[in-house]
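A single chain comes next, written as structure tokens; it is the form predicted alone.
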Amino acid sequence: MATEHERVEIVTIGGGATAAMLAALILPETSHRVVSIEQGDDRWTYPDFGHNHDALAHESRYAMMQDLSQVSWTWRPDANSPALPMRQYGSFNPGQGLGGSMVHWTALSWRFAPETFEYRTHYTERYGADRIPDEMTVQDWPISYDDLEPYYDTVEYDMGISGQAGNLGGTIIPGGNPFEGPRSRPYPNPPLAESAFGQMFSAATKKLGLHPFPTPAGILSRGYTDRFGNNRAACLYCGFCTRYGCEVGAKTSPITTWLPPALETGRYEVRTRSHVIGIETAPDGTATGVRYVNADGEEHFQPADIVVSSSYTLENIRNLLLARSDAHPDGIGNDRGMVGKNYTYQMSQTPAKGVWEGRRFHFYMGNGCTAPQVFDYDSDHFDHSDLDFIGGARIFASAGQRQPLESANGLLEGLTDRQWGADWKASFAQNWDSVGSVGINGESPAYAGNFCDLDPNYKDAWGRPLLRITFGWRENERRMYRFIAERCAEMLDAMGPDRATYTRELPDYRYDVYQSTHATGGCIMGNDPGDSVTNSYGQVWDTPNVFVTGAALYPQNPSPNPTLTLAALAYRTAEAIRDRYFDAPGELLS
């Protein structure tokens, strides 16, 4: 018999980033109560974070991340391809614990170009319908850039973001990134350092004719206050960021912004290591609340008017699909098969490595954002006319946070003669800190052969199937990776190296190996039930009083990091809810 606690308005599974701004949204401003049930604890905060450089623990052993032995997922390149779960750490990363990945990130904050939010219709209107292959299901989003932009803005200055603006209100301003839609406001703090590595890639790409620029950061360049009084300290450049809690909170998290004002409420709880097993349902559809079991082994029920899947991306779309009830036999959101279609991830590869013999790069200092960045080649910012894909990269430099220990593997493949030995362990003491590259991170479209559904075979540690990826690269991808990888490889040249070594076709997509925790799609967002989960604020069609948030919205997967825009759509749900929901429960008009 479970124990069932005290209606609130809203419950989410998971305590993470778009979780905590909800309610540092919603409760300061109404009589409102919030849950978030969290399968990790709460031991994620800056006591822990002080000098814990402990690279064997975060970076070997994924201290921070989800524990694969309770949930998992499993992947197949195919659908006629058996499927095996991921036992140990490859493709993603995500978080668990108060916060969420949020925690660990490496904070690279974009907002996305205004024709991602016009995907189809751009490419179609510019270069024809035929361009777009057959089994390529990309689409519009359902609001526009302008749409987003207040958010986006609000969202920067929330999280105090490090950059250099490249569109004011339409004017190109020198040094920012001269393909970004117009902003209202500069960034809120100048960008952070360039790593030496980073500046060699500035001169050598301004030579070329290119337009690099500094990454745009949720980590701080100096000291900043937020709206909600948080006092935060400047990047020390430690090195210690990526799969890291940030030991002075430079580095935005739900931590540093969003739970302290959510907590002083008091209206607000967080309550760990407990699991979600359920959304339950009520005759008619209606989500009544969740069904969650705590570290004890004893079942709860979190009655509530709204329920949120604030999940990581794989947990919200199999949330949907395992909700399933004589109202919703095939999951909620699903009436029409949608949910896990359009998944899609990050194309995120190294097409040129060099080494700078016997020189000091100094990669175990800054971070993942001290590199600069080139955008000349991503989205739709070069012409298509005569090529044969859609679609782009944005290319950067090697950025910091390099330890002894996690560079060993791979830091010198293709740069020596083999990969073993006494030459080996010579060369890789001498030039560990001399090596450098530029990498890509592109995009991946919507192919109606890439999706996600219940496995069945492999269950999680209650019992309930795990979550299926069907995913493969197509041709188009591997045209677009030729075409972005010689452009690499011109860059790369264009600063000298010693020895130098490319990849110019793209390897097939691997689940073993790290590219990127980018997972998007699967609950998408749309203008209409029969091509989309959900409504513009992450509304479910079928259920109007469960949301979705996070990047399981997106459409398709432009190049750039998602977080800066789940977060500015999550501020824009948490907004409607606020001001709309309550007076008037059902579906949101925009």
The other form holds:
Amino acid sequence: MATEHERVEIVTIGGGATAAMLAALILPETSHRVVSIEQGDDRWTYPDFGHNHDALAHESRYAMMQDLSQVSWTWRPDANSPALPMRQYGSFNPGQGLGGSMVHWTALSWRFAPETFEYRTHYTERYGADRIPDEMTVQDWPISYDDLEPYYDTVEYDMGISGQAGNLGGTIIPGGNPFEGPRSRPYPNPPLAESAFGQMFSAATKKLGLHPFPTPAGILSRGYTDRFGNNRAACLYCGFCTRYGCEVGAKTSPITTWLPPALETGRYEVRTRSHVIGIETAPDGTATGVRYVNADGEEHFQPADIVVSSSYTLENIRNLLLARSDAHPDGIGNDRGMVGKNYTYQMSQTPAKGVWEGRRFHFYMGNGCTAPQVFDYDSDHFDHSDLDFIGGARIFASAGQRQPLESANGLLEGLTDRQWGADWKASFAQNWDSVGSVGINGESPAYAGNFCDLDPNYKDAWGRPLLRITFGWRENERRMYRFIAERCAEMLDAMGPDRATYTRELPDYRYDVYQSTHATGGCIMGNDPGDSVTNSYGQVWDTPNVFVTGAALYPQNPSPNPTLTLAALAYRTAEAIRDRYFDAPGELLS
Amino acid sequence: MPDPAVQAVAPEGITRRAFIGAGSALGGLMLVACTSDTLTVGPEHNHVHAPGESGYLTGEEMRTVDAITARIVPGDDMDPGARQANVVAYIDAKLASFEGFAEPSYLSGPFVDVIRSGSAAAMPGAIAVAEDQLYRYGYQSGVLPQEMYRRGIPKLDEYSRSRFDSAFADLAEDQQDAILTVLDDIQQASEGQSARGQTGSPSGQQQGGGSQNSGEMDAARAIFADIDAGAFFSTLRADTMEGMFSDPLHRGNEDMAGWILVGYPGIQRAYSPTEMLRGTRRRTQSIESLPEMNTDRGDGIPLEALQRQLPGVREG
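Rather than the form predicted alone that you just supplied, could I have the structure of the form predicted in complex with its partner chain?
Whole complex next, starting from this chain.
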């Protein structure tokens, strides 16, 4: 018999970023209670991150990542191929523990470009409907950049983003990203320190007529106090950032920012080491709460007025698919078969790499944001009229936080014949800090053939089916990559390496190599229940007391990293729940 | 405070050689033509490890693994490699510490049937994958590391004897390189990359003609049989790199040889924006030398206040 807890207004599946945001924004001005069920442990800046600079534990042994022995995900390249589980970490690294993946993140903090929000309309109007391949199921977002701008603005100030504005209220500001949408305020903090290699990239790309600018970072470039009263220290450029928790709280996370004001109300509770095994529903299909298994293996039930699936993209999709009942035979949100559709990814590749013999760039310092970016070939910032693809990629110089251990597994790929032996060793000793690259994060448009459903063969630790991903690149992306890779080669060549290696063709997607944790889509938002799972608030069309947060809501993956946008969306959802939802509980917000 | 990089005495817990190595790595910042290894001088290396001592591997297995690591990252006392960094001790400790994998792993079945081109279809009900697609899915074999070592090492010796009439550890270095090169080629071929057409050592010394390569790959595959020869090599390679370049805390990377090799100052608390542009003069150090955090941040907040774990978060 499950232990039943006292009913609360909101229960969230996962104690990660968006759960903490909802709690921090909803609780101080209401009398509501929020409970989050978190599969991982609690952890705090002090003392847990004070002594964590251990690459073996964090990068080779995935100290902060979800426990794959409990839950994994299967993948197949297409519907005719077998699906096999991710038995060890490869393509993506979702985190677990208090604060979720936004504790170990790299902290690039992008606003999406205005045309991103009207994707299909934009490409159709500018180039004609026939430019969008038939199988491509890209669609418009249900909100515009202008709708989201006030939330972007608030989130940037709460996070203390360090960056250089490029478009202030329509005025282009030199040194920023000239392609960004108009912003109402500049960033609250100046850009992070520059790296030696980044300076070289900026100089070279400027000569090519491009527009390099510093990466907007959720990492403080100076001491900062936010509106919640969190008093935070600046980045130490220690070189241990992605896959680590920040020991001074300079990298924005739920621990630095939203958990303190949420917990201070006394009405937010996070239950750790507890795994949600199901969203329960009443006969009418309304969600009643979540069932979970705690650290001692005991079953509990937490009733709630609202259930928020605030997990990683893949688990959000699975949470809905697993919530099968007479009222929702195919799962919550799936009455029209839309859950799992428009699963997309991020094309993360390194098309051009060079060696500057004898130079030392000090790549082991800094973080993943201490590098400049070029957005001239991102999105539709360049004319696609005479090109054979749509979409683009952000292009960047290698940043910091390089570790010898991680470098030994591929830094010299393409530059030495073998990745071991005397020649490799000599080259590694000579060039470990002299190899730099030009990398990309590119778009992933949605296709009917790329989707997620439940796997028929593999189960998690509680006997529930794993999620099955069906995903592969298409001809549009191969063409896009070919074009972008040439631009990367031009940029690298303009930096004058002594030797270089180029990858000019997009390799087939593979599950075993880390690329990006920016899996998106699968519970997409839209204007119409016929082509989406939720409305613009992440409120599930067929079960309005269930909300989804996070990048699972994105209709397709624009190239820039998803976190700032999912935060802005969570802020908008929090405001709607706080101010309007309980006026008519169970009704769709408009 | 004196600049630690120019202090005359080596700090406690670090050998003179490592200390000089660290200094030379720093020298590399200013004398770009001088790499750390060309400047590294010091007393003869005299590390001692006791084979089989409280670890997983037997003494004979230790000897073989040590020989493999010594070809993956070769070295001598003037230019330390995996043997001098005692990587075998790291590997032995790792194997002894984890019955399964050191990293989180999903190990529930069913495991896959691999379909070689031209062979019959898989058993009914099994999940079958074409051999040339398997690499895209990552690790799927179900073979655990201890088994990979225990069963793979005799196969390596058997292949070594079939080709050069001795166990791997007793072969000349160029013969060892030739053996490992075949295994590396098998691994690369499994990832859809053509083998490099030669079975020479990585330093380019030809051990045989290009036409011999696929024959050697087939011979090695036949001997390794149900142990994937390519996976055996990549396991050894990955473990060697871990032992060479991870923090000495984990028992490899002795005297921080791997870090000094590349000019990495190891674990530091902070760098300044100026250091990001111009480099640093810090002495290479392990996480164990990292001082405690300066927890007062200059504003008098007591340690206990900073260590607060906010109420409301507890085990469910």
